[in-house]
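Only one chain comes next, encoded as structure tokens, the form predicted alone.
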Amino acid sequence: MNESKRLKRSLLERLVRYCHFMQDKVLDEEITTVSSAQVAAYAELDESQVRKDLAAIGVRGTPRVGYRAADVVSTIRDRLGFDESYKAVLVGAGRLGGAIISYPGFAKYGLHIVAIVDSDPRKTGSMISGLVVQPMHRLGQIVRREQIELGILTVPRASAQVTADRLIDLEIKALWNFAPIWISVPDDVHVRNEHLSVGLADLAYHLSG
């Protein structure tokens, strides 16, 4: 994509808030038209703000009727490319990789999970969510073979850089990393990092007050 045309992080987290409304409270209850005042009371932000996000994806509303929640979902869906479908390898056969992988919901937003890798012998082998573990000497093998774009990371802390680095060795451009370090990556690979520490964190801070 055109570095000119990337979304913020900020906005697109919005936007895909945004969707999660139109798509789970909105049109299946066969609504076709919301507010931005609807939308904002959802996302607890000001419906100039809403209106604005909107705006800067191409959809606008009308007067006194609102937006039409087809279009907005429809146009959300195009700009991140959730219509589009992507391959991921999960490396790290633990509980969490267990749990991701085996979570239905990613592919409504076109995330496949298509392989599952660990480093542990006695892991390799197993089946999980109907894919069976494979050795980590077979993950080169598996993303050309499968022509995989994305990497997961459920690894320990200590393996995860060493991880990454073989995942970009293999051309992988993005990364999703759960394990519990922030990983370096080259300028032109984009990397997520879930720190669960951190919405615990969160949390905890406000049960303490």
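Can you return the structure of this protein in the form predicted together with a further copy of the same chain rather than the form predicted alone?
There are no partners or other molecules in what follows, just the one chain.
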């Protein structure tokens, strides 16, 4: 049901945050309804912003009561596609790869890392969170056999674009890049560059100001 129109990235970020807040509320404090004002206070936004965002994804509240937290969570999850299931391959079994794969929340978003690949023969064969690190030359087989849609890049900067290109050639649908470079991709592939230097710049800027 999550079609209608493309959600803007900023909206998407806010929704994720609302969702977190709601889940905390619902799970931790057993509150069933929340007002836009409460959400706004948490997310440090305007109340109207929250109401508009929720309206945009079709959540309805009731006057004098607020929104049902469970509604908000389930609608966000539905619209954002968290309840579907996606397979991913992680390329690059270094420290960063290890850290990312141990992130305790992929499944909650529908993401399943089904394979790990690394070009270093010293790493292949070892186990990382229940998966055997595969050699690079099996990437194609793996992606095709498992019908993998997402590639997670935790390779060094120098091999990031090359690896991306290879995955694109294997008709991967999306890339999540952690190498310090902006990967370029064709229009039909979605890429998210998780670039530490943006954060670094943000901090340096604020510390210097």
